[in-house]
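Here you get one chain, nothing else, as structure tokens; it is the form predicted alone.
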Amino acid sequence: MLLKALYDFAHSRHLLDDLAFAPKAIRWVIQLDVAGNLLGVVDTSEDGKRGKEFSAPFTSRPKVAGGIAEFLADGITALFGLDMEPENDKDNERKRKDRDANNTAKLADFKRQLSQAYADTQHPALAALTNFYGDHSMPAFLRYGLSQQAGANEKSSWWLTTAKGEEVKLKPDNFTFQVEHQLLLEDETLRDWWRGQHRQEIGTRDTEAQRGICLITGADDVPIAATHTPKIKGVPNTQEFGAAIVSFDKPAFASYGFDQSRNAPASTEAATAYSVALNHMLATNKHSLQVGGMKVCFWARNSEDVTDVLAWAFEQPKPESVRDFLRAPRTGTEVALAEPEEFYSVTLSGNVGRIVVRHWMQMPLDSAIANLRQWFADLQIEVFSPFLFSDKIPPLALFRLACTTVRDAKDLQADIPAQLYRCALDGTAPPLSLLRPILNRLTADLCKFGPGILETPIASKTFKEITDSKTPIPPPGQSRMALIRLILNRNNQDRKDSDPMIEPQVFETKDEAYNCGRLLALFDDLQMRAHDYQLEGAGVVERYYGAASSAPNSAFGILWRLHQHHLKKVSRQGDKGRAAAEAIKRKIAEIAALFPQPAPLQPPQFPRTFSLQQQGRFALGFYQQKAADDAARRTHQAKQGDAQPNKTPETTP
């Protein structure tokens, strides 16, 4: 079904109109005059990285074997029979005879195309480039070696020199000609005749190809591709040149005297066809997005709008567009939405030569709205801070959300954040096992940088101590905390269990758990309220949540007495502190009278030991107490015309 979705993606959009011809970033165009003579060569891209993207000639011969070389517009291989790497496989004659024999083969397709296009069109400017191939065999912009000014441990490596006389270490790009001021890639005459060169290459390898059934498309006696071809690129993890999603190349994965791709036939055509739909998509961020090591691929079988939404869901759910998303189910893509449509998506890894499906998804395009709008209702949470957050990538952004597993960004495996695009358009619940990677990293960092790093964007003090210890920056408080409550409540569906459902703001239960986080919420409020708000060094925080979040019955043992020092001390500041104190107190005993007290004055009996569930709705509550206490004093300080001190935005890279 994939590759029939695909198929039909494919003819629907009429990507197969003119296949001779693919998008193709080209960085270096050489100018030649009419003789051939070199003028220059001139660097095409904008950034000094990638080039232009031209509309060049796209070979359907396959590339496997080697040899086979791109018309017009290649590498210094294909252009010279230049290695870009030549010093590779110099202690093994058999693989340095076979590298020098694919650049020397490479070499001469390239030339036998240019030769064959002159004697077919006698272009002139084909007239000039064979002048200039006749007077180089090196050509004078490259050489190979050291930097101007190399360094002890330099290596050698391609330098080109441009038509400015600036010396640029050479990447493997592509080139192309220019032949006064004409460039050979718009030239019509060239273009028309490689068109004709492309009908001819695809009739040659239809007439080889042997004949039977395709499975995609269900036709009968038609050339079955031995090789899917083009490669499919774009997927992490695979080769520059493009892996497959259809492979067959051990004796141990074929069956019945089947060779290669034949083994899972499909007609020429067909493969072609679903491998462009796949490079479209890879493409472009209107049907794809990449987090971590995958990538996704969506789209709708007729519309073209609706794929907006989904790429906006889980790349920039700004606050404000989930909000309207939430409020008005319908509101930008009412006809698109309202009419019968079906959704795909495919989930794509790499391993290195092929692609691994991860996982395929087909539905009605109406319930992937509405999954995806209760995804965002499920992850609503208050956020803890004063300021918006401002970095490009939203808090909740899938790509935020599966970070909030690991320590660093580049730790992340692709099953994460696979496993939550799929919950978000299945509706499902993800897993509970998934807590625990979160909820490590949470109670490593909230021990080592305290209640700093759950603001959402993370506060400023706290951000400068994790710059500073060089440590990777966390995820916002809020990607943490609305993943927690999601996967929570959604188990809790599941089992209908006597489990509370957390509410997006701090609420009134039972829970011994989430009532546990919001006392030990008050008790760092006092704590920092005794120290004016300027303690140093670590607090009660710092010390004990690990401690209160699995053993709470010995740490809160510990953090009552402490407890009843801080009110004292707030109490001996004058007549508001005072009051503080009798309000602190007054809220922390609504709290403890929910839990067992062995006896009158004596402290409430915490539970000894807490699940993984429970340690996520502690962690829930201290959040939603801390936030609810922030807003509170914020709310205060306006109301005295008090500007909030000493803070200042700073945002999550």
The other form holds:
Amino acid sequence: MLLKALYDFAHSRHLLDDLAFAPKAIRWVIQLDVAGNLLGVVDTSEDGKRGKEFSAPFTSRPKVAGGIAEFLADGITALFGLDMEPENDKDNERKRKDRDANNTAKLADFKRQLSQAYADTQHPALAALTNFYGDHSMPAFLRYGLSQQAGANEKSSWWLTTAKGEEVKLKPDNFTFQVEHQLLLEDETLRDWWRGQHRQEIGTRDTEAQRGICLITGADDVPIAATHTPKIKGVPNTQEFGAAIVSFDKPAFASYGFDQSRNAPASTEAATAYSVALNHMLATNKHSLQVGGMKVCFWARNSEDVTDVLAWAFEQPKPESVRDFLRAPRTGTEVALAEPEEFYSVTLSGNVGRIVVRHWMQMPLDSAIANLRQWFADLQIEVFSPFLFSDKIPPLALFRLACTTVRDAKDLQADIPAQLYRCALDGTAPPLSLLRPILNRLTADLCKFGPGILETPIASKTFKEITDSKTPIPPPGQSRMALIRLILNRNNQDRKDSDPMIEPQVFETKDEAYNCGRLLALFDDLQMRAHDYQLEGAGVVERYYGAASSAPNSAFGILWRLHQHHLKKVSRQGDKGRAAAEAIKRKIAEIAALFPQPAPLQPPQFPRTFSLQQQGRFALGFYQQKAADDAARRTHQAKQGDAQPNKTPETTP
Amino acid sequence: MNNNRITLRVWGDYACFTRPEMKVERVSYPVMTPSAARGMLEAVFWEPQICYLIDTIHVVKRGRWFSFRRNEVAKVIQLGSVKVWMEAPEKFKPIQADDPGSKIPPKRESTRAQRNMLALQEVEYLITAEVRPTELGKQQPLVKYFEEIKRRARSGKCFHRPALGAREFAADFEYEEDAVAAFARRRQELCASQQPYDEDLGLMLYDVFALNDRAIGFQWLPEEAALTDVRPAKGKGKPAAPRFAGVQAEPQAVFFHAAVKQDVLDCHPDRVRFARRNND
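Having displayed the form predicted alone, please output the structure of the form predicted together with its partner chain.
Full complex below, order starting with the chain above.
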């Protein structure tokens, strides 16, 4: 089904029209005059690293066996029969011989194509090329050896003298020719000749191939591809020249004595089509997305623009645009969907020479979009300290969400973003086991850096503290809390027992864990007020968050005593202080009333332990209460700011 | 409709009905293939005198997708090395799946290959199959085999453990009188108010062997029978007496256009559309 869908994609997007050419980075242009005299070599690259991309001839012959050169544009081995690393295998005579034979064959193949093209077209430029090849085999602009100012340990390599006279170290770059200001790659006569040649190549391949049934198209008596080309490029953890989805190169991979790709018979045409389709998608960010060590490709059967929303949703969901996406349910993409569209998505990862299909999804496009909208609705959460967010990656991007489970982004296993991607599109619940690493990270960061890490973006003071301690920057609070809320709510949906569904803002509930979290936030706020927001060092959060969220009764016993001292201190700060202390006391009493009190004037009885889900709700209660208090304080300050226009409200970062 | 139909309810924790095009890094078909269903029935009972034609597969539980990686090997066991093992176990060198990058001596040639598998979790199917006599079984009353299958399936006997696509995914099974009734009952027990499952699966593997060859039957003969078979000796040397009756079929994949309609995958050879008729 996957291969068939890709095959259809290649056809509907007309990707198979000009397979004789493919984009190719070519760094060096060898300039000749009509007589074939060398004028110089010009660098096409802009950054001095990678050559400019040209549409270059692309052979369909398999290159694995060696000795195959591309027409007009290739590396120094094909053009001059030179080895990029002449000193490799110099102790191993047999290997060295193989290498030399391959190099000679490649040069011969390159020259054969040139002379054949000349015989067929009589193109004067090719005559110039023949002359160029006539007098020397080793071009003057190449030199093998040490650089001019050679260091002690330098190894020999190839050096190229450009037309300007500079000497540049040669990498495995491609060369091509220009005769009298005409780039041969762009010459229509030669391009036409190559098209014919390519057709012939395909013809030979197909007549030589065994015939049989194709499992992609279902057609019978078609030439069966021995290996599936072109190779698929751009999947993480595969080699640069590409890898294959369908390949049977080891005895243990084949069955019933079938040889090579006859284990999965596919016609040459279908094999090319699906490979070209995948390569096309992997090369554009409209159809693919890198998540961790995986690449996700997605497409709709017919329309082209509708998948844009996906690339946006996972990579760059800016807060404003998410809000618009949720508010305007019947605009944009859906209007375009007059007829039902099928949506496909495949998750690929690499295993050196082979490509692994990690997940495959197919559904109507409108349900994919509906699920996506639900995903963002479930991720909604009040933002603590909502300054304009200037980070490159927004807090609700898939990568940020996935990073909440690890200390450092480089520790991220590919499975987690892939899992989240899947849940977003098919609307299922991420496993509860994800909560454990998220909460562990949260506790660890809170205990080390305090509640500043919950802000979005992270509070500037805390941010500095984190960079000073050379710790990786954790994801902002919104990412963590949004994901915790989504996991809790989605896992709660099917269950009969009544765990509360968590709302985006702080809300009233009888849930013990949620209220304990709120209580801790109030205690923290009270402590800060008691110290006039000038407290240095660890506060109640840094000291007690871990204990309070897992074993509340023991932690809250201490916290309860502490808060009475803080209350006393606040109430001594004049009239305003007394009023504030009363207000906080009332708030605390409201929440404390939900817990049994063994005797009057005694602290209430809190639960002994909290389960994983309860710890999640504790975190959310804590966060939402802090966010609400912070927002209240901000409006208050803004009001004061209005009253006294000279004093600007405090706005960092 | 003839009465030679049996129904087996099969279920298991995991299943992987590997697609031929993605069998190295395995990807499962979303639904059991007819050849996997046949394999399960043959695990319970099979004799050369009969063959199974899979009639329908009811999808009770579709399963969830999940993927994992394992260390496997790239080599296959050679017949020669098995003989060595039988004769002198101490000389036998096993195929090892150790780490190729290992720095710990002794340096060995490792054949490890890490392979991924995209499989299904928690599946349940009802397999309905028609029992047909082969050429070898034409003289026998079919009811004899039919009753034996029933008896064995009811008491849970099997020749080897039936498996869901791959041998490591062992399956449980139970005999059912009526597929439709059993399906309705299971749906109720699972208290699933699911939408009926409809999906066009595209081309699916029907079987690796042509159906006609199967109808002829295949049987190894005991040594005495092979010796009494009088055939002209080819050239000089030993007489070329075949050791089997029937045909030794070449493997030849057969594909069909599969579609699940109302939770049922119809796969009776008379009713499905093959990508290639197996008789041409």
